[in-house]
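The chain below stands alone and is given as structure tokens, in the form predicted on its own.
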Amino acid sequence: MNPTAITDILRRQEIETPSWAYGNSGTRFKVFAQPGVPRDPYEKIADAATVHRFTGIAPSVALHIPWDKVSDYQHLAAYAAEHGIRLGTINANVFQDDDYRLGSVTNPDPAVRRKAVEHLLECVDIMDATGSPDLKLWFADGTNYPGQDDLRTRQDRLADALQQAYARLTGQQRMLLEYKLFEPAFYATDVPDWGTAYAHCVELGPRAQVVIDTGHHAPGTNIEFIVAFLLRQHRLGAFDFNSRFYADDDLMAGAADPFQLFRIMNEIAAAGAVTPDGGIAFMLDQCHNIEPKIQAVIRSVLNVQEATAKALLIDRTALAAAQRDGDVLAANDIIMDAYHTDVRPMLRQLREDMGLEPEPIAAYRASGYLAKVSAERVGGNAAGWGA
């Protein structure tokens, strides 16, 4: 491909964020505060579109319901509009309240699923108030204990309350399902993999596709084989990036293996699906612990962009030929020649040539934003974990 319309592709890309990501985070032992973090969706909002500001392929930012529940989402949508940006993908909660520590839409307590349920259906009314074309659903539902409760039973309860959600959908609004290999639960998670989701997804219809969240797999899982499995099958849905040593650390995207977010992206740009048409929603999924909240969350874009244009680097026509002729290693250096490349020259010529600075973090800390909310973000609550 030449450089022309791989710059082509990287500026029409598009890398959601998450309204959490701008919140107070922890580990299981301690939530860190930090200055200048929002107060409330507004200020969410604004300092997503201060990431899209500095590098221009973020133009949406995820809510979280009711972490960012509002009065008036039409008027929080036109918030975001003046600020050069949109609302993008609506994730539902159903894990945090007391009345789901058995499960949600599986619980053994009609009550309790029915709750779970209204919920679901409650977010896509937001949906259909913000223009929000996707609903994120993960579920914490599963048992601890073999005998806890019936397996099998436990499907048909998510099944029916999927099914509920679906029906309600309208136009082009997907459904995207998430999985998760464990935590909370520890001896059988109700979504615990690909399959499963992607088997409730084939019986619900066309408008329920797959999440991948590149943290939520067993040690050594092969992701690019799922990614180019659900390609194949018209069902991957969006992405969760964040990165990970160990479990679900949701460190910044590319930190941990960068290698394997590039042949993530590999998958994907041999299947034609970088930009928005490909169908694929890209999303960020991180907690920001330790690290500027801000600068996190540009620094995850900047590596998924970075992995992308390495991946669009890659000779398809060589890459073939090599393959045909069974050249195990010419295939091998196809692809690690384009992974060695250094694409970012290229990549700061072509945020110049979009107007904005090409070094997006240094531009950001030598705007003073962060020092300007700090100053104006006193009194009220941080958004945090469960706010």
Contents of the next structure:
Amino acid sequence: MNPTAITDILRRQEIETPSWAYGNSGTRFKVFAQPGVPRDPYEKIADAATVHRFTGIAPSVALHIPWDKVSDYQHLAAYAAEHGIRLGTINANVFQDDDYRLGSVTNPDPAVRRKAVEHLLECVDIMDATGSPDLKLWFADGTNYPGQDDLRTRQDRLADALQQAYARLTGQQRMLLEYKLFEPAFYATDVPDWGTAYAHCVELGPRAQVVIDTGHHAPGTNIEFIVAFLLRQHRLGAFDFNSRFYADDDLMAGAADPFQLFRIMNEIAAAGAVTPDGGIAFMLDQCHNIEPKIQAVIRSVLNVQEATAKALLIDRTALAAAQRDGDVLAANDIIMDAYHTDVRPMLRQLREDMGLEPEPIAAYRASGYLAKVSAERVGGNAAGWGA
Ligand code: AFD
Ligand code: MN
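To complete the pair, please output the form predicted in complex with ligand AFD; the form predicted on its own was given just before.
Up next: the whole complex, starting with the chain shown before.
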């Protein structure tokens, strides 16, 4: 691909940041408070807009309900637009209520299942108000002990709840179903892997798609194979990018394994699905327990951009020829040559052409934004997980 085509794609790339990445977060045992943390969705939007201001490719912010509940979502959407970004994916939350102790949509009690479905339907109402295209569903549903509940019956309950929410979608709205291998203490997870999510999406219909959270797999999983398979089935709806060393650590995307992120973006680039018309939402889903949040989100956006730029450098014609000829090492060399290319000069030039500072993190640090909001955001309740 010629350099102009590459920079054109990179200029159109969009990475969605999560509202909750700007709030306080921590381990299972302690949420560490940081200065300058937003106290409401409006301040979260201001931080997300700051990431976009310095990167140029983060024009939307995902909301999480009820963490980002407001009385007037159209007012919130207008506020986001005034700050140069838009409201993105609506994330449901049926994992922080005592009623959900034995699960939400898979709970043995029909009244609890009904409560969970009502929340999903409320999230679709919010999508109607904000214009958000996607409803993202992640269920921390599972069982802790063999015999606790019937595994197949829980799948029936899940399918029934998903069908009710799916039927509520209108226009181009999509349901994005996210899987995760386990939660601490789990014996069985109700949506543990891509196969489960995929099967339920196929059962639901074409507007149900799978979310790949890069931290939600067993160690050593070949995530790019899952990407390739779902791309071929037209069922890859979104990513939740983050990185991990051991479990679902929600570290900065690309920080733990930049080569894995490159291999994932290679599959996306090969399918021509980097830009929004490819139908994939590229979201971050991460929490910054010890590091300054906004800078960490900027770093993550840049890491995804860098991996994408390298993947776009791959000489697909030469690669196809080497693959056809069974020339193993030539094919591998072509991939590795792209991975080892320093794309930062190209990205610096791209940013200048976009009217941005060439070094976003240095520019952000020099802007004094964190000191400003730390001085302003005194009092009130700093946003967090609401746990
Ligand atoms: C969780 C899950 C899911 C959820 C998000 C915020 O990955 O994406 O919406 O983080 O709670 O780890
Ligand atoms: Mn996630």
